[in-house]
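The chain below stands alone, shown as structure tokens; this is the form predicted on its own.
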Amino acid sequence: MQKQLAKMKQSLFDQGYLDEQFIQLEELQDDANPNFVEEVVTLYYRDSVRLVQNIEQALEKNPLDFAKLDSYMHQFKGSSSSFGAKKVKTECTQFRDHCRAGNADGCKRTFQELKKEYATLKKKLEVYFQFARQAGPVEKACRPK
């Protein structure tokens, strides 16, 4: 079961969903807090709901307040980076570039893509963590190839 779990994690890296930060978080996990990474990710998804709603509301305004949108996205990118959400972070960067350029259509288009990546990663991590709980504790976090 541990081999399957390792393959599942590797595929998240191979597909570009996660980066090195995820491994760094896993290295902080120990017997005293065996679900540390899952807790961090759960908090991220719980807390980011408000940010997503704020961005959606700000995108409905006319004219768009690019400074406010950029500020929201700066927060979202930071929290996404904290656990290694690579594709989400990439979309955040593109969104911020569109804000700086005053490109409303680019912001709206990129935000739709961001929400898709955000939801996809959430589903994949839910499956991964469920499987990890079934597999039991891992001896040591290992870096992907």
Contents of the next structure:
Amino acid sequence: MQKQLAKMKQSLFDQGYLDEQFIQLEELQDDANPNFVEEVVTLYYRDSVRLVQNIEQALEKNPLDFAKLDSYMHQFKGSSSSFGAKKVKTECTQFRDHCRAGNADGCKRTFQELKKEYATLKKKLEVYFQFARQAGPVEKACRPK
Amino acid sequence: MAGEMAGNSTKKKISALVVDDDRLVRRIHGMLLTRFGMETNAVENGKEAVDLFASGKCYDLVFMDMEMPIMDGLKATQALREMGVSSTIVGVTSRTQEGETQAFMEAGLDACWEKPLTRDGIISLLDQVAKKLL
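Could I see the form predicted in complex with its partner chain next, after the form predicted on its own?
Full assembly next; the chain just shown is listed first.
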């Protein structure tokens, strides 16, 4: 089961969903905090709901307040990169580039992509953590190739 | 040994303060520092950090986010240095624009790193901090 778990993780890395930061967090897990990464990810998805709503509302305004949007996205990027959400982070960066260029359509388009990546990652990690709980604790965090 | 108080056999833990408005970042950085054996505390903004030091609390290491409500990292760092705080203050920011980092450094930081904190970064810092404590 550990092998399957490692394969799942490898796949998430190969497809670019996660980066090294995820491994750094897994390495912090110990007997006292065996599900630290799952806890972090749960916290992320809980805390970011309000932020997503704020951004959606802000994108409905006319004209757009690019400074406000940039500030929201700065927060979003910070949280997303803190646990290694690579694709989400990339979309955040793209969005901020559009904000700086004053490109409203670009912001709206990128935000749709961001939401897709955000939702996809959530589903994939839910499966991963479910599997991880069944597989039990590993002695060391396994680094993907 | 680094960290031991003179004339006392009790080993003193290095104390660290995480200053960040993002709950997730406080949790992650707090955990990372705790795993390195540090006594860790966390606050949500620069004003809370300044108030802590003003109340007499002291931390060997401060990890200061740049953008925070109420009082940002730059102002908090300036305030701490004006109070005479000599703790190692590391700016931690998602902003990578040079101008902003420079202004933050000039406020009185010892270093400025990009988020998130990493094990290697902390290891390099601990050596510095341990020497300061001797």
